[in-house]
Amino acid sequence: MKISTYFLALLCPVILLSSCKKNTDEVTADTKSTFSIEFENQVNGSPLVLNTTSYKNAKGEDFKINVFKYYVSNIKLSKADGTTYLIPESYFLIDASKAESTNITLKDVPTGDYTKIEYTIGVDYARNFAGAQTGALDPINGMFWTWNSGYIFVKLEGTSPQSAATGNALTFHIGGVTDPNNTIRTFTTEINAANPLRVRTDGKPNMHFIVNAAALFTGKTDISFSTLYFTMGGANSVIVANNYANGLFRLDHIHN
């Protein structure tokens, strides 16, 4: 009996200590937390650097980048059993040249496990057509054509050997919304089931995505700047669209 005792006396702790301790995994219904969002920009698997540094498209024609921007917009999250999640608001302009653009913070979001997310490239019609905005959207920020009435989704401006404009310039603006230019594309993944994007009020997660910029050049069309390089809209902006729909992107990792 004493023996019993003895061992009840040191179990009780235990089970004190367990039921007291604190389950990750653990989701409370109704409540919402934060999650970020970084882009490393690249060139076909090196740092993008504006301005210096001289790459190659798949065509071997050297080209350098001096500006680089995008839209990422309208984010919506899925879970595994369908249920999905459109974050508002969600319109961030990704901008190159200022690092603090490209790890972008989303507020408010139901917590849960996450197994899909999919995001437009560039900015929806409505918006396009919606009059004076501010924050991302505001024109100041030089990616809305005031003579056409929309936005650019892409900017991509450079120099190439290739190029017969003057200075050898590349103009990339890639942008319109009506048929048959519509260049409004959307880009989805899919999470790893075994790491899904776990939103908890005790933790921040982060998703790491790799930008390819050279994803404008190839693809469904592998492009030569010695006959494509300049474009602000038209056939020609569907051409580079409908190759970054793809290749823009990638989820790199996901840190719980």
Second form
Amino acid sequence: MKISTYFLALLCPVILLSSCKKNTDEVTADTKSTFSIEFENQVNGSPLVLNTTSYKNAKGEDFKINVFKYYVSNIKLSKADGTTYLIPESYFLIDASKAESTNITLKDVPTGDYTKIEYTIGVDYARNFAGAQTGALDPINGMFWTWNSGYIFVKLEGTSPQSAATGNALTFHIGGVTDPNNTIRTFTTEINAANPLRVRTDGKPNMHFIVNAAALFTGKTDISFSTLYFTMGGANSVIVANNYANGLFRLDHIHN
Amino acid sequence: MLFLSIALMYACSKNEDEVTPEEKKITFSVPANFPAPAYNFEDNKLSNAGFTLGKKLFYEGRLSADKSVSCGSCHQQFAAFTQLDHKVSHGVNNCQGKRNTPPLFNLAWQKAFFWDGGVKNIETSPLNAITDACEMGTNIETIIAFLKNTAPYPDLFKQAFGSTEINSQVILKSIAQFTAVLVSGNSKYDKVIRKESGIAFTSTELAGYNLFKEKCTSCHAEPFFTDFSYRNNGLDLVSTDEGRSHITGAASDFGKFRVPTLRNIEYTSPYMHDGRFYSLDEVLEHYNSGVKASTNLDAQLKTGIPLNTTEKEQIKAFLKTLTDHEFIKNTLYSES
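Since the one above is the form predicted on its own, can you give the form predicted together with the partner chain too?
In what comes next, the whole complex appears, and the chain from above leads the way.
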């Protein structure tokens, strides 16, 4: 009697686990490990230096960057067999003025070879309207609009002689999750199958992404700072989001 | 001193219905004539300690830039938590805000906040007041530093959330434990609707209720006396405050504001998003003769709402049955 009860108790979770595996395409693994992602901020191939260095947009106009911050969230990994793993509570704020924020660590990831990574540039719909958050989503980070609930997904502030604003300011606060001005964008990149992201118990791989801040201003629509120098959500933010959706991130290499 | 406080405690407990040494358990109660709330404390477990802390923060003037303005300065209990006699909010350094302070009650049923519906969660709704240069004029960093270094706050946070760690999340959650518990559902109107014994409308109030159902409930819908939609009721030909379109960017939302609740309306003067009317007479006269043909004027108000003197008196009598004296006087919500 006693033995069979124990046996059942042992069996139950096993049944639960195996039924999970059958019903979804989720990655399962007995072991977990860690990997990291480094975001190297650049402007058109040159390192991003805040405040001092002058860059050119696609229209040939000069500009400088004082603030560059963006959210990367809901990181999802896929294996060649099509199974996926969504890293729970993966919300990261990368801030060009804080070196430590540009290298993020993902813990408790099932070991295995991953051939695709995707993530949200910004914050998913639900969290924009959720109750008080902490960590990367803490409003203290200056990325939450207090008068129109929701996060600023990408914030670039700077100057350009072309801007008609006071102090020639450039203010690009991109966010908003409701149609027609939804700016949530997902970035996906395949990983070379010859050198996949190898998450191992005895190795902590690092993915290296190049982030091109100038991608906000080119791509679908080349932006001139004489006509667009200020946006905080709305239709102009959508133009910028459509630009950076594909151009902001590029997977450079992986150190396995 | 010890003797005095014991005596005080004794005196207090004597006034309670039941003499119990423990404090009364704070509960969130849904009146029988209300639907299910939108906010149900799922991710913010209501506790006496959380409520007490939230209330203390609500009345804490030292949170503001000039140490004088608390949430309670603009949201005053005797005015159903709006700011009495102020057309628009009055914040730090005598700064005049842009909009009339809305009352605070039944917020747990609201899915959007502010006159333009820009804020979407009760927990995040204090952030604008905290940071607005014209309201409390401060920032979260400063508030956290103040609370960390000021007794008894670290202890109160520990009691409420199990840790002396103070961050914006626990500050906002505790304030929500106070603001979401503010329920006003014990007006004469509620008691009549719930058929509580011995309570009935006078003939004037009843006539007013019938007129109200005919002319006003299409927007000021029961039981909250708002359908929570955004509309233009013809205050100006061209509004100086863009209202709802500030949030949606849609021209068709220009000059529209959230239909306000009319509960406790007797105590929430002045009225409208900019506090332009001081009396209910002025409001009713607006509907009778003052509606302006703005571009986005609500279709129902194209010809205004004609009201004669008797009808106005009847509607006013009914509106006064929406006053919830128990709520306004409830010492549980008062600064202690």
